[in-house]
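As structure tokens, one chain now follows by itself in the form predicted alone.
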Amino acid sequence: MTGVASFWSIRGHLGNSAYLALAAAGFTTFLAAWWMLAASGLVDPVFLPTPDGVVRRLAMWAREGDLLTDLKVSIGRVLGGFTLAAVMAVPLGIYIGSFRPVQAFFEPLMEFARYLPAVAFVPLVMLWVGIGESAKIALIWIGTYFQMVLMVSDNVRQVPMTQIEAAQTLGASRGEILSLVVFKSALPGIVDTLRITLGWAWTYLVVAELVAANSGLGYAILRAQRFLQTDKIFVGILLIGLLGLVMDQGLRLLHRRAFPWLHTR
């Protein structure tokens, strides 16, 4: 009973092997349920293809289509919009979290803007920046920037005031406190914020590729919809999920390597 109680304890420790086994079981259960439902005949294959049909479509897309080109284009768009958002959001978030006047000026505006749906900006983006790559990047930026600013400011507000007061006592300037105390103390949380918002950037990819695109995974999904190629839609969706998962795990690994003291258990 002790082992079972430890296994189910709140915020208890779980070894890497057990974690990986449970993760594999989760994916296997999902695939098995999908396969059984699709093979049962209860659902038309037009609406729910089998997993092996999706794999065959992936192989066909890679062999005869422009899969690699679509992958490169979509990754470039996501990273472009996300990087632009991060470069602009992190400094502003630090200032909002550090100075009350800046918070009063910017935070209500950011709170309002984060509820504006990115898809509603498609006509305006086409008018403002045209239909080229800048339009796709702009839509991904709109979908991630405002949330990122607010989350970074929350990371900064979690820095203990005692650290700031200690630096002031030692004669540190305001710039030194921001760069050497506030930023460095908030950095683990900021990296987590970037990891979360990178996932949101991937969710806005299909919206971004509504704007006169002729390549990319989102474009391929929308094109497959017109021809009822449900298996290709599944391939596109799963590839977006896989790419997002790979990048997410990369940032998780970066967090563990950069801040090992936060992962002692």
Contents of the next structure:
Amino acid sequence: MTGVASFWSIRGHLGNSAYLALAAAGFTTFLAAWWMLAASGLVDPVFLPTPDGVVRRLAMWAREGDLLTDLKVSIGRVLGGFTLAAVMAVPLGIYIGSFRPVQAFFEPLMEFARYLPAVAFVPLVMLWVGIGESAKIALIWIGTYFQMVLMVSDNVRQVPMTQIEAAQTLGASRGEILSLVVFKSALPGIVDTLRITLGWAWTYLVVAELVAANSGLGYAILRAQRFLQTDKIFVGILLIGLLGLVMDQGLRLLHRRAFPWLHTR
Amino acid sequence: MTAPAPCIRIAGLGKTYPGQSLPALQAIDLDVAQGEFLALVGASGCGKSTLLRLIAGLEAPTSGGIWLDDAPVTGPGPERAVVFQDYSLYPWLTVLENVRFCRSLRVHTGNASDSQAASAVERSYALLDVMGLDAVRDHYPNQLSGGMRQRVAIARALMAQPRVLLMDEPFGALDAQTREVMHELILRLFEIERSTIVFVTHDVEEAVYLASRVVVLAPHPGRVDGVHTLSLPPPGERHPDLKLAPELLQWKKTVLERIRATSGVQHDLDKLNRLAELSRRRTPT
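Can you swap the form predicted alone for the form predicted together with the partner chain?
Shown next: the complete complex, the earlier chain at its head.
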């Protein structure tokens, strides 16, 4: 009785095993519904392949096709564009969040820039840097950089003023406050920001590969569409989802490892 | 008898925040003697915390000035450490690392010799010991109770060996029992360290029990109402029993009356009495 009560109490408690069981049940329900719909014959397989058909296609793609190359190319592009954006965004975000004049100079500009539709930059990017690797990286950068700057500056502004003042009254210089207090204090939030923007980087990768590429998962999806290989489209979409999930969990794990104080009680 | 040389001299100090017509503080003149335990009390809005922040150099005055050992205060510095009400510890550092935080700053290590560094390490352990933090030195702040966190904050401030320790309602967030313990701890530390303490509190009993002098500030605008030199044993020799002793209660009464007289409290109490009178008249039984 108490178990049921805590199950359904608002913000109640749920054990680890129960959580995992429910998460597995969620995936299973989704797969079962998909499989039943596909197997029922109500939908043409050209529109909706069966789950096992998708798995077979994955095996075939891996065995006979260039799945591994496509994967490597796509992951490389995401990490390239994302890393470039992060390396440029984190320092600027820290300065915007710490110094009012820097904020005044950059923040309105960034707020404007983040509303520029990244997808609409595709023709411009092709004009400027061609259709090589740099085009994909540029598009991912455009899609993530401005948001990242604003979110990091927000992470920095969350640092409690008394943490900064305590350092000042212990004799810390401005540089020491930035590196020993502001950066350290904001770091868990910054890692969360990177985790969230990494998801967007995947979105812009696919956009870039759909429009101008001859390799990668997005390109494979586009080509599969031309040959009506619906199952291959499914494989591509699911793989991207899975890769995103793995990277997300990786960053979560890093969060736990790197910031033990947030996870101890 | 010559008075001890003032450690902090405050003269003609005023502070008006931009956009406000009434000054937060006006024409404050106050000397704090070397080795003194001074408490600042007053009704809310009297500017006691503002005054402490000005001494800390976290705010700039709009008129007058503050001098520490004859050098004007122009900003925060390691000779004036602050203990805040919300502890303001660094959650990513362990207790020991928090206490030693100042040792990562150039001001303290810039031209320190090996023996100075070694004695700093020793001092950090001694502080942990005095504070009763030995057992939790590798814990993170969020694993500690409020009282323990405030001990870490005090140890971190003392680690810098400040000339003056500024405490801004340091025990305001603690429960009554923990506060009692912290009173004894701070009195013992005051005796050991022989530092100068300026202590802001809204708790009058706390002020008269800890301090050797109590400054009552009056609000709107913040100004000094009076300075009370307590005829009590020196802070280092005080004992919890003193909290119930008639002489302490007398001082508590004196200070409380001044706070009531300088704030809206008396006015509010009178209004309540009139209300009670009215309701008595309406229900004649």
